[in-house]
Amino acid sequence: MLSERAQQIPPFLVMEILEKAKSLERDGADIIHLEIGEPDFPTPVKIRQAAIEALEQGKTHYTHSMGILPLREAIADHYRKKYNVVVSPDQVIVTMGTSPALLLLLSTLVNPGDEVILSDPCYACYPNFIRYVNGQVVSVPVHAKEGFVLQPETIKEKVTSHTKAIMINSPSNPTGTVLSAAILKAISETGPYIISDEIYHGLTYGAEEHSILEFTDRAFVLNGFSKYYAMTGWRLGYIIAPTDFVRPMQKLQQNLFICASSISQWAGVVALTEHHSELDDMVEIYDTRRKFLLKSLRELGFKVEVEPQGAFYILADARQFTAHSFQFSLDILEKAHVAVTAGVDFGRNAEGFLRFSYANNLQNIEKAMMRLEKYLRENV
């Protein structure tokens, strides 16, 4: 008999897009994957040759719980320099990833019952992550007129006494959306916790992008190398913890995953205090392929409002197309062969919209683009 847990957790549809196109890829289709939010660059060489290093210095054994310290002093030390805030090694959390990173925090803050407050639209597994600590979701929605801009006043309209915790994501997962220095003070001032997912850091286009914690210290931040660093299969991420949360989040740590990668560690100690020329040419593909993408599809028909100016995402309205987006997606997977990923699973206010990723190259977006006309043309 199945856990409640495991039956309730619903299906991660940009995954079940990314299945299907693999099942038709092997059957001879030529798919254009738009779907799925992964740097298409390689690691930067230098991260790599640390790598190398680590494994032919014998670094492959357990490292300390809370990760090994030269990286823990790397994180603080970026953070200083970036955005001039003051991180001891002994507040970071050296992680597999930021997935992880978020299921020890939240089992670390929410009990049963407290309240997380979410936008919707956002990533559409952090409602996932908080019900399966038996969290309660508060959504707040956010709107394609306002560029999906949190609004601080609506987020107060929705504080109760139970409320734990505000999450936010700047740059957003799905809409690209950067938010301002300040409204991310406002947010800092609603009174409960703030867990900011900073994964998209690096990833702007004519935007700043900012750190919570250059406004308040009751705040989480959740950090990671695998979207501008390039390193998702390396599996590397970190929380940054007021001090009183750390030592509880370290033994879930301990019991629940050992350590992170001793291998990736070492290769993100270079990630982080290296100057890297690749990424600086990576972020200047990214947008242009962000501009091309943008144009085409309101030519096409779509509507973006307000223009997205960060990480590799543009989640466009195809409202006047379709009320169905999974359905939508689906149909254009078999019939045009582009895989998009449907904008319900982002949450209900994102419903009718598909978010396109532009982590591909930009021959490959011009044809995935000219499908997707001949498509709308012969079949909407």
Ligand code: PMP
The other form holds:
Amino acid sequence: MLSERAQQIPPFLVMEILEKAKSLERDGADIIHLEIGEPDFPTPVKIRQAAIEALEQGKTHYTHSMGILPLREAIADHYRKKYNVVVSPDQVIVTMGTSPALLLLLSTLVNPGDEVILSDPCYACYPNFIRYVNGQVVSVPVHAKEGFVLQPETIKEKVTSHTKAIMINSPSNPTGTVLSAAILKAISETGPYIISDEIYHGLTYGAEEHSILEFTDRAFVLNGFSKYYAMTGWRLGYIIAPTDFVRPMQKLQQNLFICASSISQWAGVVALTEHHSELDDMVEIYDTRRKFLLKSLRELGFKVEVEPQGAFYILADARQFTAHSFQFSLDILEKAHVAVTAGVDFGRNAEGFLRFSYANNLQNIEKAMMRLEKYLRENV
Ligand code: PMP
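Now that you have shown the form predicted alone, what about the form predicted in complex with this ligand?
And the full complex, kicking off with our chain again.
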């Protein structure tokens, strides 16, 4: 008999679409993947070389549970240089990706019944993590006409004596929204702890990105190497936490995970401390794709009210075509062989929307738009 905890976890719909796409591919179909949030680029060469060196030098053992000191120092330094904030390496815990970081953090912070405020839509896994630790999800709808920006005034209305934290994600998955300094400051003044998922930092197109630590110390930063550094498979991330929370999270890390991969950690040091021209090229290429996709989707009749300025997603309003985004995305996959993610995966407020990822090359995106045009002409 399954535990209640396991029973209440819903599937991550993007993975369901991906698995369905894979099964069509096994039957010979040529699928274009615009559903996954995973860079299509290889990891920059110096980072790969650092991992090879680490292997050859025998850095193949467990590390300190909080991570190797050179990496924790490099992370603290990165935040000082980029955002002008003071972070001690002792406040940094290195994890096997941002996802385990989220588990360590929420397990340490949330008591059963505590409320965590989230935007709707938000990254699909956030509510599931919160429920997993028996917390209550409190959703704040964000709207396309406001560029999906979380409104501090609306957050204030939702804060109660049970509110433990407010979770934010800028640049955002799935909306691509980048929160301004003024909005971050106002959110940090609403009272509860802020959990700021900064995993898409580095991937902005014209917008200025800020860390929550510029505005408050009562905050936890989650970050990782998966997106900007194109290192999804390396499983490397980190938490920056107020000092009081570090030791409890360290104890959890020791018990649940022991430490992050030694090889990935040594590669992470090089990721942060050296310049990688590939990263500048990637951002430029993402931006070209973003502009092309935006224009094409609008021409096809999708509505995108405010131009997304970060990450590698466009959340397009498809309500003129459908009220059921999951069925719609399945139908597009089966008939047009284009995989996209249903908005409903990210919250009730994004039902009727589709998320398009531009972590795929321009040629494929162009081909996908032609297929979509034909699909809409013949089926809608
Ligand atoms: N946060 C957000 C907003 C994400 O989009 C993702 C990956 N899709 C993650 C966290 C998890 O990233 P990872 O575990 O690879 O660091």
